Structures are given as structure tokens and as C-alpha cells.
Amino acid sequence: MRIQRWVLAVILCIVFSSRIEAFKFQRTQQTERISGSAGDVLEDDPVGRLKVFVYELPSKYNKKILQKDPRCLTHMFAAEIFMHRFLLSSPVRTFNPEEADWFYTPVYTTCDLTANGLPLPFKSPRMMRSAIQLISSNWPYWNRTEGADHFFIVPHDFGACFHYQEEKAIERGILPLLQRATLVQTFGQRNHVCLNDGSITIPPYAPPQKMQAHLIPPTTPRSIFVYFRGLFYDVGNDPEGGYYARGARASVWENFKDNPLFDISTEHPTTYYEDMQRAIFCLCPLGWAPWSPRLVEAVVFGCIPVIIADDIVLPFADAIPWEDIGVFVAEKDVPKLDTILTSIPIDEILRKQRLLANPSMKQAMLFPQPAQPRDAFHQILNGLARKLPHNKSVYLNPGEKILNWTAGPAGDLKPW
């Protein structure tokens, strides 16, 4: 049976090879401009749109932190302190909170990193109420409409529900005290108890001087059909495969890693972002989350990227157009990802490589210092512009309660 595998992959990758040819000659850097609401709506400028108020809070809740660990700079999670920064001194920003269309709550949640740089959230929970119970008991503003006017940024693996692990997750559920608020997070899954209604979904941290450090020159031919690096077991968690990525990833290295098409390993090369710029497709299955870095390196990068995460929720949807740049495989489909790619015709191969090259498109996945137009800062705050006005009905009345500030595990409770 394994011969047989192997002669069949033989097989489709002499046929596909001259296919990798004629693409190679047909790459250009021409870009296609989105179509659309899609392409208006990316690159909107939200100056002049809303107005922000930024709390200032003691530094225990933030500069203090990130003092103690600076690997946070640098983490998959660090859009919640490049966010701050960037706040302070946009234009958006208004030091007059009677005239703020949205509050924000600088509180660095995820820098809380182990020796091997994994975040511990179990601290999250207790520095996220402490700091709600000072902006609420020093000024009028949370308790107006008990946090519907206010958003917070929560990059954690399972957004605010504070726990790397999914049942853990469900089972905790979004804080309590941020039920009402717009929740700014880059965990995004349909019908998760982890997601609310209005939540922005963004893309996850990835180093953008490093990323551009990497580049190599643009008529380099794409000779890597599929490309992927990372982990296929997660051997110390779940030694059979079966729960991580809900076997998606055992099922890619068990049916592809003899297959002559796939240039898969858990090897991470220092060539990594070069052979992302010399690949067609670039894998980005689930982990333990469904999200990862390696969506914005396969979009920056100008690789097509494969998307299997069933019931994913992608950053920016509304200006984005994954389903045109990307190709969506469902996680039961993996054992027939070769078959699926194969059969992409040259010509939709090379309009997504169009779309991926619009820069507004790169830009849109990245947080770079200083910020830039278009950047996913501003999309950010294009997708709180768009939520205005507030609804009266976010405004309560006077001595009105809706949270339950006792709700959530004990542990949750106690002072931080």
C-alpha cells in the first residue's frame, strides 16, 4: 500500500510539474485591486470617524509588565501593547472622555510568558477586573452603559475566555465583566461560546521588520507546491494526535510526508520566510486554536494560503476577501488536500497571486512601528467606526445593573 502511495504521488507530480513551469514564467508582480465594498472598506480612513479615550492607568497594569518581560514585544500576542502605543498618539485619540465615541482599557493580559515563552492566562482574569473596578470607580463612564462604549484588546488563544485549552475555555466562558464590551481579539470560530456577537477579529502579531529583513527579489520563481513548518503532534499534550488540531495536522503528515509535492516538516529552517516567497500554497491548519502567525507570514509572503479550521472567523472579513486569496479544505477533506490543489486551475492560482500582491492587502496584516495607512491598526479602528453610532439602548438608567460582578470561578474573584 505505501509503494502504491508513493508511485501515485510519481504520478501527479510529473503531471503537475509542468504546471509549476509554466507558473514560474507566468509570475509577475502586476496586483489586482480588490473589487467591491471589500476594497473600499480596506482602505477607508477612520481619522475623523471616531474618538477614542484612552484611561490611563497605573503601569502595574501595563509598562510595568511588559518592564519584567520584553520577549512580549515579540510574542504572537503583543497587538495589545503596540495597540496602546499606537492610541496615544493617533489622531483619534481625544483627552475629553464627555466627547468619546469609544473607551479604551490599556491592560497588557497576555504578558505573562514561561521560560519557554508560552502565556500563562490564569492571572488574566483577576488584572482584567481589577482594572474594570478602578475605570469604574473613578470615572462615570463604564457605569453609563457598564462597558457597551468601551473595547478591549484580548489576543489570548481563546480571546477572553482566558484559557489556552478549548474545553477549558468553553467551560469558563467570556468574563463576565466584559459580556457588554466590543472585544478586540484574533480567536475568531463561529457558534464558540469564546466569540460574541460584534467582536473584531484581527491577526495575530507577527514581526514586521523581521518579516521584511527576509525578503528576497520578487521575480524568484515559486518552485515549492506546498509548504508547511510547524508541529503535526503535540506529543507532550496529546501523544496520539487525536485532539490537537483535532487530528487535521496528524492526518496532513500521515497521508502527505512521503508525497513529493508536500515540503512539510517540524523543522524550522532559517530559511523559513525565504521558501514561504518560493512556495504556491502555504498550509494553515489549526492548532490548538484555529488561528496562527503563519496566516499573515502566507499573506505577506504572497502565498497562497490553505485554510483548514472549519468554522474559522478570519481578521478583517469585511475588507478582506479570503475566499478570492485563500482556498478553504474542511478538516475532513485533509487526506484529499493534494487531489483539491491539484485540480486549481494556472489561471485562478495567478489571480490570487494578484490580489495577494495588492499592498493593501499585506498591510492590513500587519502592525508595524511606526503605524502606516491601511495598517491593521487602522482597521481596527475602521471596524469600531463602523459600529457607530451606539445604539441608545447601550445607555442605561440611572442605578440600572446588568452584570453580575460575583459571576465566574472563585479563583477569579480574589484581588490581583
Contents of the next structure:
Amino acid sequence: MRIQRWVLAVILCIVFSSRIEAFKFQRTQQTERISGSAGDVLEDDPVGRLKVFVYELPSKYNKKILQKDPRCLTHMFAAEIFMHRFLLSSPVRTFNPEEADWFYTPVYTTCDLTANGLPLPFKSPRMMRSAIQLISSNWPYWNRTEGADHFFIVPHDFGACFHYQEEKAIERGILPLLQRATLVQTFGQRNHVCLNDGSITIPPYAPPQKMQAHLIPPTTPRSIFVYFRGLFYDVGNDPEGGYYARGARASVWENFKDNPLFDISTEHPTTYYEDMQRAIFCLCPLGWAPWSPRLVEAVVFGCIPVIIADDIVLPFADAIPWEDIGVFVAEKDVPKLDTILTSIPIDEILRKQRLLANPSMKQAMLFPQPAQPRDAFHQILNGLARKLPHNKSVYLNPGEKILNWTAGPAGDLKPW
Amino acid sequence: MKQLTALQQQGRRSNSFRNASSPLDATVDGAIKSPATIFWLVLHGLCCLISLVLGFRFSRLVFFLLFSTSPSPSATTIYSALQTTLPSSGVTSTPERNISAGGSRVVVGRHGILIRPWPHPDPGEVMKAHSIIERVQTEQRSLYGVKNPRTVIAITPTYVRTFQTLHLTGVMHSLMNVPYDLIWIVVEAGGATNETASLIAKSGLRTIHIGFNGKMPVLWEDRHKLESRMRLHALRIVREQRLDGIVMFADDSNMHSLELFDEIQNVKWVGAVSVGILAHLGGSDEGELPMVQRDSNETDEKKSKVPVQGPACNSSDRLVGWHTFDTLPYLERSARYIGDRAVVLPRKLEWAGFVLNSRLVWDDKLEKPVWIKEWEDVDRDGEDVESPLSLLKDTSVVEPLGSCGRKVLLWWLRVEARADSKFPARWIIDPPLDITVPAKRTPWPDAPPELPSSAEKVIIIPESTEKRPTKSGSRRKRSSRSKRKHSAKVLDDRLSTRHPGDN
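We have the form predicted on its own; now please give the form predicted together with the partner chain.
Every component of the complex follows; first up is the chain already shown.
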């Protein structure tokens, strides 16, 4: 009997594995499975793997700010607001903080906008400090770990360094109170002060409905070789060039402005999304910060992203193998960009297009309303789930203090 | 140093409101003219001059080297745009790479703009890129386009005449661009000639060139009938050779869009597309597209407001009738013979608007659907098969293509010269034309038309370098009337364009 059972089990195993092989083979015809360094995790479901407790902060930290300026819902930093809304109604939310694995503080630090719509980060450190003071005094969970099981969404230019100028941001460093917390941010650059180990990089917010509305039939032949629309010189802030984008965008312009293969200009065409769908390569160079919504747009529209930003850390880098999907060009190699792109073997180009055509890939970059399975919200939760269980050492003994509450510039210590 | 950097930083992010709250507020006090300030100003001016000469700003570099106390990293590299003697990487930088406090390899600060010495496209790379683009498009087509594309069998009735080269070249180029397998059946009235054969041989397509006995008549009525018979003859070839694919009728004077060939791949048995009818008034002033009146009494054949022939669908995309071109306004003015200065009218439903699955004309008894007539019934001499609908017993099975006839995928246009118009065979001028008198001042069309006995105008052929002796007393013959083929002619613009229908 036993032997028969074993034989049956072995047969079943073989059948299952062969079926999966067949699946894989079929999929590689048109799309390919995506698996990053953490394995094949893009399609994981976080429900049941973690529990998140959402602090109830007074509305001056979130709702009132949003009411003052509803533009925060459409700009590229809107992820912080949408993540809050998603967590409020998500099955991973728990109302019992004792069983929570992660704690979320809904504070919208990137919603103080200028007339142009750019966020001012000057009050953000104070706002964050004030929020942390509130949660540490009203709930015991902050002091238990000094924030090591808390996460914050800080989608601004340089994350929790809370400044738009890189030199100033480096000077400030990450807000001292957030040193132990997990930061979910769009900024990512290796060996940079503003990126902690263990942070989760997310894509900037790009409006999903707007992009869906501009889809063209996939039979439209891709006839543009390289496409880019945007600034090359930021004449307002860096008229000589060399500062903005570390000179990389200016270099692209000077080297390729008369090259027929490069469709690059500073115009704002109404057919921007449609043109991206007719292009094979889309340039995603750095600007004042290394990340940009162009990456999201390129992935959604199936255009291979050419990333020109040294040491950049791309969204969900452990779940998505960006090396296989995009082309990385060092900033010093920009003058040779045409040689680099034309010498990529055609099989690789086709493979990258197949990877991009994978719907999981496109879903993972978007923040749809309402949330859909495998979208960016779920990828964030997956990332948080992969960091579990928490190391025993993060739990501090009562009375033990690691963070310095008075560190940082004097302006930050003022109450908000 | 700090003052200068503060000044420079104030320029960034032009919104001065934001900079006002910057902690590094500059307290520049420029009113005091102490010797130190003057010294610095003079030094700065000197450095500016040196920078102008050298071509790059080195003042920051010098100050950095001398007074480097600031912890924030900055590196300067030389602005290489003006230096043409630089090596191919375009940078000769003083490698001032100061690592920031965070250990980053990437340095904040001003970088040079790297430009290679010859920033222009390289033709080899352009060709490589084009081959990449082509491969990507083929892949796209195989993934998203038509699966299992079928051969296209194009049937073209033609005959040798002045406008043949014009029309046939157009059709040939369209067919050469079709991305599917193609068989081109060219039926020539008056027998197969070398002229046509040499023309279609240039296409590189698989062609079947057959002759058809019978000269192309001059009257339009008879023409249409002969063309129908020629097309049936071609279908006979399809039947005999059992060619497999989709049969479409590419008349040589029509203009086809490439979308048409993608669309007809969707046909199952018989399909119909919308044809744009460009009836024109040859030579007269009102050469505009006619606006056709709608006749609401007709239910079966709607006369549309637009000059289109094709399937008519109801709201659920099913075929209910046909749109035809309303010929009533033109009947009095319709052209009777070729070259007539009048509107050339199409027939009620042109052959070109229909596509057939080639198996419909095969000999198979079993495979064909019930609504197709037997070949022998159709292929009777003397009967005029007006359109492929006559091949069907039941016309409701026709599939409307091109989003149910909403897309016009080809255009019908009949432009022909007079039947007796002459043209050089194969459009090769041999022997070369004579030069009689070189023109000193060419009179242009504004000048009043000249009589044959007055001044001359000459066409100079580039290949003949020697001038033949001038012949005064011009022998200007109207090319259309000349019996002599290639004698010395002086062609006068105005004379030859007197009859627009002529060559």
C-alpha cells in the first residue's frame, strides 16, 4: 500500500511539474515571467502575510491638508494619499495593534504646494516630528521599538531628507527620528545618505486612467527608435548647464539633436502617450533627482526604458529584474548612446519587449483607484511582508533610548 | 567662498519665495568698498578674463582648491564644448572627485557636458537601427497582426496605352509593399506584349501574365464589359491552377491603401469594402467632387451623400444593403468614349470593392458553400457579369469589411488619354529628340498661344551634347497627330496641352 501511495505521489508530482513547464513555454511566446532577486514574487498576494495597524491621527495631518489643496491627488507625489486610502479599506488592516506587524502613520508631508504645483519641503520635518511625537505619546508602540516596525511614505524628491536641492538634502540627511523606521520612497540611489538600507523604493504616481485612455492598437508599428520629451537645460535654475541632471541631459541634446533616430525635443505634444507607444526606446535620464514618472510611462506603454542615472535604485528592485528589462547607460557614456543602443542584439531587444508586455509588470507600476491585485499597493505590502519577521533586536528594553530627539537643525525642532 | 556660493545658490529654483526661507541666507553687504572687496573684485575680473581666453570656468576650481573647508562635495570638470582638441571621450577633467560624507561615488555639483568630437549620426548605425526597427515590426505583426496570413491574389486587367505606365506603376508599388505573399495576375487585352511584361517584371513579384483576345474598345460601356470578361478569364486561371488565397481586383487605375490588404485577410468567403469614387470632370472648370443628393425613397440601395460605393450596415453591424454612387446628376454629361471631356462614371458596384476566397471558384464539389453558383453557369460567353455578386445566389452572405464599410480603403479614378494618343514605347526616347534652336528667352504660359509659324521652343536632351543643325521654319508637329514616330520634333507646351485628354 505504502509503495503504491509513493508511486502515486511521484506520478502526481511529475504531472504537476510538467504542466507548469508547459505553462511557462506558452507564456514565453508572447510575454515572459518576471522574477527578480527575491524570486518570482511579483504575483504574490500579501493578504494573510502581514497585518498593518493605521494610526488615527487628527485630520490636520491628512484630510485638512488635502482639502486645502486638492492638486495633491494628481501630482506625482500622490502615492502617499492613495496608500492611506488603500490601507483604510484593505484586508491587511487590523484594528488590534497588538497583533500588527507594521504600523502606518498617515501624514501627508508632500502636500504644501506652490502656485506652480511644486511641493515645499520646509515644513515637512516639523510636521513629521509632530506626528511622531503624537504617536509616541498616545500609543506605546513607537517607544517599544523606536519606530523599527513603523513605515512611512515619503515620496518627495530626496525622500526623508526633505529638501529638493541635493546638496542641502545630503547635509540634512534623513530625519533623525526616522532612522529606524522603514521608509517607502521614490528616491533611490546607492550609497546615498537619503536612502537607508531596507527602504522600499516605489514608482512615482502616474494617473492610470489617463494612460489607459491613450492606448493605441498594438498592431501600430513601432517606428521611432529613441523618444524623449522634456527639458535638457533648466534655464531658470541652471542656465549654464552642468548642474541640472549632472550635465547628462544637456549631453544628450548636444550629441543627438540632429540624429534622425533620436526623436527628442522640449515640446509638450498632446500625443505624448501615443508617441511613446510608437517608440522602441524611451530615454529616462535623471533630472534634479534621479527618478522620474517617465519610467512608469515607458513600462506601461511597452517602450524599453533607457536609464541614464548612475547608481540609481529602481522601484521594487528586489521583485523586478530591471537589468533584464531596461538598458542602463552610465552618464559618462552618453556621447556613445547611439552606438550602445544599436549594438544591442536584436534577440535581447525582443526579449525586453516580451518582459515589458507582461501585464504583471505594468500593474506593478500603477496605483489604480480602486486597488487591483498585483498593483503597486500590493507590491509595497509584499515588500513589507518580505521584511518579516522583525529581528528580535529591534525590540528595545523599556526605558532604553536610541534616537536623539533633539538632533537636526534648530528649525526642525519648532512645533508644527 | 561662502558668499559666492550663497549668491549662486540663490539663483536656483527661480521661485525666490522658497529661497527666502533657506537657512543659508546670504548676508551680502556690497555697499562697503574696503580694499579687501576691491581686491577680490579685481581678482574675480582677472579670472573671468582668463576663463574667456581659456574657454572654461576655472575660478570655482581654484577657489575650491585654495579654500576648501565646506563639507559638501563638489567637483569641477572642464566645459568641453569649445575644445576641439580633446580626446574622443570629450573630457579632460581634473579628477577632483571628492567623496561625500555618505560614501557615494556619484558626486554632486557642476559636471561638464560631454560632447564627442563629431556629434553627428553615423550612417552605419542608422542602418543598424533601421534593421532593428524592421525586425521589431515584423515581431509585432506576428504577435498582434493577422495570424496565418493568406496569399493575396491580385487580378489586374490592363492594355497598352499612354496612361498604362502611370497606372500600372502605382499598382505595382502598392503590391510590392504588401507584407503578405502575393500572386499578381495581369490580364492584357490584345494579347500579352513585351511592354507590359517588362513593366511588371520590375516588381519582383510572382506574376502571371496572360493575354486576352480582343482589343480594348473605345466606348466606356463596352470597356466595362470587356474588363469584366477579362477578370472572369483570370478567375478561370485561378480555378485551373487551384491557386489558394484571397482574390482581390486591383484595377490598374485605382489607388489602394495598405490597410486594405490587412483588412481583407479577415474575409471568410466573400467580402465587400467601401470604395471611394472620384469621378471628375476632365478639363472643365468644375472639377470638384460631386455632392450627391440623398434619395430617401430607396430602401435597398441607399444613395449616399458621399462618393462611396460599398456595403451598408445597420446599427448591429449586419449587412442590409449597398451604397452606390449616384450617377443621376451626371448622366447627361457622362463620358462615352475614352478621352472624352466629361465625367467618367463608375458602374453601380465596382469589381474592385469585392474580395473572394479563391476556393469559391475551385472545382471542389464538397468544400464550397451552398450559395455560390456553379462556375459553368457564370462563365458563359456573351453574358455580362457586372460584379462578383452575380457569382452568388444569395447576396446577403457578403461580409462587410473595414469596420462595416465605414473605412474607405481604396479609391476609384479613371483618367485616360485619348485612344489615339501616342507615346514613346516603354517611355524610352530613341533616337533622341532634335534640338533646333536653343532658347534664349523661353516664353512661359502667360504668353499668348503661338501659331506654328512663329517662334520656337526647344527641349534640350541632356545626353546629346552635340547640336544638330538648326532647322528654321520649325517643324512643330502636334505630337498627337503625327504619324512619324520619332522624327525631329519641337514640342511646344501649349500646343500639346491644348487637349487635356491627349498625351
